[in-house]
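What follows is a single chain, given as structure tokens, in the form predicted alone.
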Amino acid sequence: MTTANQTILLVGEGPLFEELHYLMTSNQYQVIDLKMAETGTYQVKLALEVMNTDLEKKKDSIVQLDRLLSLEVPIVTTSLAITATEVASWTKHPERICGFGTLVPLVERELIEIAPALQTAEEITPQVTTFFTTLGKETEVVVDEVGLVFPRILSLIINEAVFAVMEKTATAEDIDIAMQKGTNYPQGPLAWADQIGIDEIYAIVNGIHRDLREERYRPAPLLRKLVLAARTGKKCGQGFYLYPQEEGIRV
């Protein structure tokens, strides 16, 4: 489906930002950034904010979007590390905020989860659903909880796998082999973490623990250490494995 003469304001960084940018331009959307939007020469259809790992930067971006855009423009925000309801509380016009969630690579994701905030106006959710449909994705409306459904469950599986590495249950490679062959996963959870980004997984698990305050959601300390060491996976060349050689490393 083509969408000529439609302008989307995309804010954020990282692999999800890059893949959404490519997907939207491939579907004939015009994609602009905040600096371009501030010129006032573009008629923005929808704003998309995709920051998970830095909540202060996320808040600054959302506040700018809320100040800059006309009231009829929906602001769609990733609600993996924080609920859309909390994001909406940062704004003067919370009724136009709507959450969504997915994980990279987008080419492997048929579904986008949509999570309206408690403040989201009734007419916003259908607009968001239609937008993602034009990108060739199925949509599912879910309850606004940190991590949503697929990202939450996968992140917690990865977190448990990281605890298994810490406890020397097996090596990272052996854990991935066991899970891939034992459950028919497309890949092992630790290789999956490297592909998605260890910083993204840590942000989701930490957000769940922060929101629900239950011990069972406690992030594995090794996840935090890897983030602090900038060993966040495939995008930086090192995580649970080395890239591009893909040689297993002991952690």
Given for the second form:
Amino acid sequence: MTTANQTILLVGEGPLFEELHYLMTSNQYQVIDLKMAETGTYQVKLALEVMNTDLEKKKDSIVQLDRLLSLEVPIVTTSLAITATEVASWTKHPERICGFGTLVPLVERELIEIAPALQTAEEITPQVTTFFTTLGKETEVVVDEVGLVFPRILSLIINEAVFAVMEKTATAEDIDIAMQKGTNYPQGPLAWADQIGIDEIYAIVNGIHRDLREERYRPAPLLRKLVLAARTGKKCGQGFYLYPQEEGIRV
Amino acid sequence: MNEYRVGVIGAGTMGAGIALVCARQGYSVKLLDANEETLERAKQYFHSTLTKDVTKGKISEEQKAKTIQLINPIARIEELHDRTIIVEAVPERLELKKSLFQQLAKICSEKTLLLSNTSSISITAIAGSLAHPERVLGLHFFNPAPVMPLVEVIRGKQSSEENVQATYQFAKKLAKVPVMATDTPGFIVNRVARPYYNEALRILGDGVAEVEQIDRIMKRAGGFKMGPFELQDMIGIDINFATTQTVFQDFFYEGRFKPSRIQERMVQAGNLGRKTGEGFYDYS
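Switch over from the form predicted alone to the form predicted together with the partner chain, please.
In what comes next, the whole complex appears, and the chain from above leads the way.
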């Protein structure tokens, strides 16, 4: 499939927004925002919505997209903090909503998960799969549940590591070293949280907790406090570690 | 280089591995096991491992002979009287470890560090009834001990600061990467890694994704070397289940650690992973 001159409407905020924007433009897609779409001069192939930390904003965007885009255009939304099924329930045309999930940095993700909502029409999922394939990613279609598979498992590992920090079982540094050297994790969970964004991780854990309503998914209080204190990780210079300004941009 | 005289108790996989780690750094080791066959197997293991090192050009024949000479297999606990550090790697039973340390307290100097390689028993519980509980700590190696760089140094409630530092230094002298942990269930790794298995099992149970899918996603999306189910098959599903159960109980049934019924059924069915030819995957 040629991607040249195909238009993707990208909506939302956060680390995924920037990285997806870059990934799409470097694969010859034309990426537009909501304002540009409203002019009616573009023929949108697919819309991507990536807000996770503010579900009110997410809802506003989704409702606007649903109103603006013609019926056959798939709206692909992150189902990291909420199910795709719930997002679809906000729309008049839920059959074109489909969930997906991944975490930054996208260069490290060979595979992206796709989660059709209960309402998603049969012909939508293959279009979404094809779209991610054109971005050079493999795909796996899973059942719609908050956080999908990788973001859910990683967020809960991080949540447990945060409980351990809170309870002074060990320092953040030692926990990260332990998980890398004792069980071969590609990164220490707390440095990983700093890289992804602590607010994004909190949104996932909180979303699973809100949806499944089990104590098992209770977010570590320190995780929430770090979000409230705006110590969300590398991007703001402070999370579980400090990132001096000059090192802040280092990936 | 003879600042440490080490005693290792239990010559199974972990004990033999720990003895080899110490001898490779030039420390004299007395390796205690009441079972002659186990000791014999340990000797064969030292021999074959070091022979491979020679073949690979990592060490000379001379170094190999010297390392083997440093390990002295013994059958009587009294022979540990002259040791400055003792590491126990006997089966994970509190009563066994307690009685062992009580015997050692009578035999060894009160300064001798008594370290436990336990992965799941509270260090404070092991130390509690001893005359000098301040010298009891955890020194948790990872399997295989000669390969895995990490050791967890676990501070019991009564461990002295001086002994914590001494144990940490000892781990460094063994060319390991030590981390410090307080005496909490599962310490660091066995606790923080629980969701990797438990949540994968939950996702499977809830019908979100299949075994092969979850493994593929964790490797291809997450960059993990092995998927959670492949890894359980390798570790042994029974071992993995037992660790989860222990951590769950020791956290007084905190919901985050709740074990999986799927995993329990696998254990009940004797499908324990690679070692039985069948687990989440078929190896027959």
